[in-house]
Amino acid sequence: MINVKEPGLMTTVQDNGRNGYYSFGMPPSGAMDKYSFIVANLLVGNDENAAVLEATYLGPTLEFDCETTIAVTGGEIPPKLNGEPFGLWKPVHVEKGDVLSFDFVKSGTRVYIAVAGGIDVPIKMGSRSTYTLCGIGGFEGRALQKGDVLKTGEASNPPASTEITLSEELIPKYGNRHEIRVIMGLCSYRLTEESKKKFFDIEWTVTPDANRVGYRFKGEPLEFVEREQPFGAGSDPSNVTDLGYPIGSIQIPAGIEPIALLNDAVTGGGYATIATIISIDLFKMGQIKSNDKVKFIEVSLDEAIEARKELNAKLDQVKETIKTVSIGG
């Protein structure tokens, strides 16, 4: 059991989330930096798929009724234990009424708590994780408060030996200017050739209105071209008949504000999406906050199926400095 002493700001059970259920209007939810998500359960000896928290700026406070191991990966926001600082990303052995808690935000925004055998909660549609706008899913559809008491599961493996150090290479920074790789599409037609060259050019700056939902970008208008209103859409330039929303596809409502939309958002809508987020760069939106800048890059599929495979190597690394490290080698 795990006593929730203080929730943090928005600290959430999720996986690797709800998939299969897109086309029914059910967004995925789940970790919004999977890297950080999988190699979390990877030192404590889960599953990749086990359930962890994911804490946004502030972390909880934790307090474990039971011995086990944790880990905490993803941004800088730097976790104790018995308000004795310790490192991310190594696994770390508690006794039974030790106290997990966080420091201010350092870098980053988001991090991963694993604990061995994941967190126990009901499986909704597939997944663990939380969807708090529909209220289902994680612990009780909603994110952790003072007194919550969490169940853990039965540790699949041992987990990996608190010796273990992860290579430079294998854990990221995050600084506050992103480059963010994207492919054009699906309605990138709609644009003017001038706003599509604008769009890259810009260094767009995160607002406040970024959460799991989306990310609202602040910057300069851009054009659309001019057209017949078609049948069933709206009358706003921007708009289009209704269509499906590529998770981490980006609408310009009014050519005004570019809002990306991410694991929490709705599936689709009467707004023309330029362009989309590359699926190993949506890890990177997990950890990006308000204020920061984002630059985004063009790329095509082949180079965003090659970016993919470099990550996949990047936790077969982990995988195999964590079997190296466990037998001694």
Given for the second form:
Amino acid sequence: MINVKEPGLMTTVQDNGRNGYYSFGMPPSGAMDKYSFIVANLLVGNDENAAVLEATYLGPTLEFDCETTIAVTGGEIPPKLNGEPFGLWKPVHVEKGDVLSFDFVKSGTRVYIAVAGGIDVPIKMGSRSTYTLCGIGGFEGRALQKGDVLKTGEASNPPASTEITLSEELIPKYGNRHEIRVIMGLCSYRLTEESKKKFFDIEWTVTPDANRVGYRFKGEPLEFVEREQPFGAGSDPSNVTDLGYPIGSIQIPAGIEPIALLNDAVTGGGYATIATIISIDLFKMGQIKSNDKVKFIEVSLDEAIEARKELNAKLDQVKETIKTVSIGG
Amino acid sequence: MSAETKTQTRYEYGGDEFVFVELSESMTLEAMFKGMAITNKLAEQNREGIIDICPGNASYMIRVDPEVLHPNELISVLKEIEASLTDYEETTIHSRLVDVPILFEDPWTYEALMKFRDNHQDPDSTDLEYSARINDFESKEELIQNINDFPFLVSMVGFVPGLPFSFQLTSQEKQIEVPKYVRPRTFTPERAFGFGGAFAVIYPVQGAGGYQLYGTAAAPILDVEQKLEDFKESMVYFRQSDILRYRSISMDEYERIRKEVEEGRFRYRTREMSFTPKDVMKNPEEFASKVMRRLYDDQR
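Okay, that one was the form predicted alone. Can I see the form predicted together with the partner chain too?
Now the complete complex, all chains and molecules, led by this one.
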């Protein structure tokens, strides 16, 4: 069991996500930065989709009431055990009564805290992920609060050796300027050619309106091709007949501030969408914070699929490292 | 105000995991029924790699695992299905007719819309007054009467879990069309009944929103805890092809229904009905009156 002494700013239980209910209007939720999430699980010997804690900006303070192994991955929000700093991206043994806490964020936005056996909350529609808007899944459908008590499950494998060191290239670095790859499409025909170009030329600034639902960006206004609006769409040139929004899709209500929809997004609506963030770069979005700068880079579908393969290869390398060190040790 | 835009079907990538297909830029029953037929056929094929099939108003969207089913391969499958659709107008649709009680001009949406007058086209009117005026109704009562008279077909579910986008079964001249707010509201009360573009909706939960606000639904449309009988199978009640009759009720009836909901006794009045897209498209108003007779057991 884990006692929540301090909840942090926004700490939720997340796993791989709730897939297969998008047509009901149910977004997938799930860990924003899937790479860090999976590695955290692998380091403690969990199934790679086991439920973990995702903490944002300000980490929680947690007290463990039994011996176990934990791992912290993701943004550089330095973790401490009983006040002693320890490294991210490594399994750490904890004793009964040990307290995990965090220093202020240095880079990135979110950390993932995996505990051997995973966080045990009821499975709702195939997932343990929290979707706070409707109070579905996770710990009572909400972010953690002071005094909550979390249960953990049974670990499927022994944890990785605490001697393990992942090689440099397997540990992402997060700065304040980011390149996010997108595929143009959806209703991009609604933008003028000039605005399409501008969308890629501008360095966008992330506004404070940035959370699990979506990120809003500040930059310059973009323009839509003039037309007589089709029946059912509504009167603004940025309006279309209400349609489905892919996860990662970018819309520009009234041409003013683009919004990228993320894991807890609305699944549809009446704004023209013009591009979609490729699935691998959605993980990067999870480590971007307000005031960071983002440039969107256009890629092809094949490049996006290639990026998935590269990431899988990286995860294989992580698995290989864990196996080698375990056998070696 | 309305432009009948004929468009060729557009197939688009939504990143590497989604394929988005726009059948028509404008809302038409034809596009909706066509999308429904295509997505149903795709579902029957039980193809590996498909994660979600999301029918929409005049478009639809499929989510895939691109390493199992390449989006280009999916697009050719979808094109084949579309080309093979010769008889979708004759395909039988099994639908539910549902009586949906609405308290128009209720205190909760009134309070919300007054807070956001600066986000609205016409800060000096209420949403109902404004909508009635731009749709050439004599009064807001006449607009409410129009909503009462002709039921709505659920053409898409989404935005948030369970929210029904519904499209009125009447001639296009009588159909209400309104703009969305100039700037979306940051607050909409739970169960608010709204209108935007050509669609009536009910907001299942409190949240942001940009539709004109007319009233509040008495009964829930999303029951996360699945306490009510109607939600035993799914926490979401409405599905595409349901036909909803938004019935104007009094405050007394509203309070009675709220009590039934709280005590776990509330059930929607529903009837089953089978029809073909042709039945609807041939004469939407005649079809609407058939729906009304069936829903209220009026055999005349």
